[in-house]
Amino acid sequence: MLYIELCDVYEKLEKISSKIGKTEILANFFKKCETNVLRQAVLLTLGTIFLPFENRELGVALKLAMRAISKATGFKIDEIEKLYVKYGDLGKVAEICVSQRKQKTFFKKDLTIEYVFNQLREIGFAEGEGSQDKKISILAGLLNFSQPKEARYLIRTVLEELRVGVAEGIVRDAIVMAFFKAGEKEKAVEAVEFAYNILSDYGEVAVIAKEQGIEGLKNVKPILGRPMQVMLGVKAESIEEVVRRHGKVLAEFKYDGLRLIIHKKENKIWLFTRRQEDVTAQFPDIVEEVLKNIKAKECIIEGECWPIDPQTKNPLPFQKLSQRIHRKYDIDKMVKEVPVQLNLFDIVYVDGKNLFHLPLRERREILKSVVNESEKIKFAESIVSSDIKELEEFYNKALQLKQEGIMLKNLESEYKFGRHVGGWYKIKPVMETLDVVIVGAEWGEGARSKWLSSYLFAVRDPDTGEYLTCGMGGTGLTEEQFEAMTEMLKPLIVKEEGKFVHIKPKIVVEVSYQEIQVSPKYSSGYALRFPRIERIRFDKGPEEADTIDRLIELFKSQGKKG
């Protein structure tokens, strides 16, 4: 199939903004793609090269794409740079550049959709002395056979701007209208959730609708290797009400650390963190305590990874732990210098079976007979009761030992992905916080001048993608953290307008909040008044902060009208 009936696609939606109509145009093309082409089909829709858990990215900058255009069209630097401010568009820009070459192509090809796909990701594998001028030369390759409109979107693409309006909520709405009757509908949904959320690739599910439709998508099984989403718990307001709705519930310690999702096949382990980062090179004691204690030959089991003080045995702060998240070498040092203790809460595949319709009090029988607790690895603490004032001394026992709070859970839980009320609740202390995104930065004054020290916040949009803001801040971080933040932001910034700068998605923090208002200032309609940063958070990507479904939920439960 052709890349330009993809790019006629792109085109469509990005005139049209009703959801429906999205859903519709995308069931279409679908539905037009052949089998061998749909999964790449799918997921440049999403403008997706690289999956999370394959800890790559295109590593496409705007100066890189510049010079990538200069040389597909003849066009100077300066003349691309002058264009870019005139547009803010770069996809745009590309597109006025090859349709006015300054120099002409000795032959013309046309590009397919598993052409692009794959040499996109070759960009992607372009590594070590050499590899930027690699990636320049494969991208200007492909703007040399480019028509104008091709160019516009494979500059997006490769920018991860696509601004079409499409994310994974009317993707999976457009597999479903493609390739089941209406009738289907809410259990084709529900199947494509379920396979979606064991194989994280919207492209392999849609092949999988086509070819074995609700069966063949119900019966999808775990990867060893290949990361899942999580469960997730919902903020309850009080112990009492989650006994009311549940009667007797288990308890367990809220970790201030990661959650940690273990694969285990044989004698070779995998480490997932819930934004799917392979962090397996990073913890080999864990990985050998894994192998010492776990008797299943093959699992996926949960925990949490936190930090110990190795003389008091309390808990370190969580970054701390971030910097063996992100180490790369000197690991060794790492394991001694930032020791750490899992601890246990459910298993969700074990030899060959899926435990996810199982309630969590079979699920935990499954994981005590299977592991072995050791100094490093112990089940988490727990306790099952219904009696509140039991429960509060052990919510006020985790609070005394520095842990986050407790986890309530419904024993007879399944195991469902995401946030849904009736399995687990969270139980904390302070305010509920948001994970929001920065999307912009603005530099500081006097003595701040030299950082971007008050940042733009925005939630997801879980249907189009968009992130749309809903407060602005920079409180809660110290002169050595505004500097780290400001190092980390540079490199992300796409646009600047005097002293304010766009910032591409990709920190997350979480944020804590007077209150919530209604807001016509911010795109999302609300305002977080009096923001205040918590933590910086790692472990979350931008897929993974909150949408602004949360936010008008957790507005609502204010009690205020705004």
Given for the second form:
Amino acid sequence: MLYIELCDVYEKLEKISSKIGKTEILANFFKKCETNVLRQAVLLTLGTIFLPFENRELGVALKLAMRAISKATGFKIDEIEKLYVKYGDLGKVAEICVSQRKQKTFFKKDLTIEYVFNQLREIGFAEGEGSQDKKISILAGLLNFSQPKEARYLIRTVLEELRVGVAEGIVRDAIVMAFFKAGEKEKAVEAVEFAYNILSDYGEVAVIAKEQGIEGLKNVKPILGRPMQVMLGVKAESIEEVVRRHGKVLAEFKYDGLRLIIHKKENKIWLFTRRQEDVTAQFPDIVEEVLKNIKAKECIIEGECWPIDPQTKNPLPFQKLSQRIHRKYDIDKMVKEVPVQLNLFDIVYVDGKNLFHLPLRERREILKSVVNESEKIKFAESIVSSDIKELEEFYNKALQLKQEGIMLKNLESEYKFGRHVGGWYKIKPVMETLDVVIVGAEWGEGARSKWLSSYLFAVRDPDTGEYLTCGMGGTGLTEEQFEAMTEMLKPLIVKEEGKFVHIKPKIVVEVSYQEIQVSPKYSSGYALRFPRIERIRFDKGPEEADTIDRLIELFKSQGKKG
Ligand code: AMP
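Next, report the structure of the form predicted together with ligand AMP; the form predicted on its own has already been given.
In what comes next, the whole complex appears, and the chain from above leads the way.
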């Protein structure tokens, strides 16, 4: 299938703003794709070349893309820069340069989706000495054969700025619309989501939907070594509320650390974070203990790993664990300096069997039969009770031991990915916070003029991938943190307007606030009043930030409380 057909789809998507309109366009396109290119076509509509768990990036910056355009079209770099200043979109600039090419190519070749996808992956594989030239040469090679419209979208794809307003939500609905009858919609959405949560690849999911239908999707099994999505808790108002709803519940400590999803296949272990990062190399101590103490041949178990003070058994500050997560060398030294404990709380797969649909009660039994406790590996501290007083005492004990709070879990609930009422509930003392993405910032005044000291916050629309702004502020950071934040944000600046800079959405911060107000000033339609940064969420990527729906939910719930 030709790449130009995909570019026509991009163009249509760009012109239409309605979500249902975009879904229809994509569904028609997916239907038309031959099975052998469907996966690549779906990923390209999301602008994805490497999946998050591949730990690889294209690594194409603006300057490099400009050099490739120059090489392919004969335009000089300063001409390209001028056009870029004028249009603010290098894709558009590439389109112009290709349409007025100063050097002609001798052969003509039609770009296919398969060829483009594979060449783009080659760009990401170029590493080490000479890699910049190699990237330029592959990209220029593609531009050589491009029509102007193809050049526009190629450049936007490599810069990760496709701008067609499509993210996972719309792709999911388009897969459902393309391959299932209207009457099966509800079941199909559920099955597509289930398979995606396991495979983390909408391309593969689309192929299974097309070839094997709902049953095929429902039977998808985890691939050991490939991270999945995880189940999370919703915030509960109180212990009473959860007991009223579910009666007897499982209460567990909510440890303040790093979620580890542990995959075991024979004697190979992988450790993944909630963000699907592979942190196996950073925790050789955990790998060793897991190998010694898991009896199953293959399994996926989950727990929280936290830095422990060997004397008091209390947690060390989370910062200590961050140091371990980000350390690429001297790992053995870090293992000694920051000892950790792992508290296990779930199992979702064992020896070829999915356990997602079993109630927690049974999963826990299986977990206990598969793992031996050891000095470093323990089951999460827990009680089962419907007695409010007993549960409150347990909560106080967790807080006294300096953990974050407790989780209350419905013992009859299945393992459902994401946050759902009916499964897990969090009880912790702080007010509800929001995890927002920084999409802009302002240089400070006076003594702060060397720092980006005020930040524009945004929540995410999971359908379109758009970031909708919801407030601005800089309270909560120390001087050191301002400096560190400025260093993190500087490479992400995409445009400057006086003192204000637009920032590529990458950094997530947890903010508290006094209240949420309706506000026409921000694109979400709401504003956080007196936002305060509680911490930088190194453990979360922008796609995991809170959504517009959650912001609206919080706005409504504060209304209820008067
Ligand atoms: P939050 O990010 O506040 O929604 O909290 C969810 C996180 O709590 C999970 O991703 C885990 O890392 C962590 N956690 C700590 N203890 C537990 C537990 N006993 N059960 C489930 N999650 C836990």
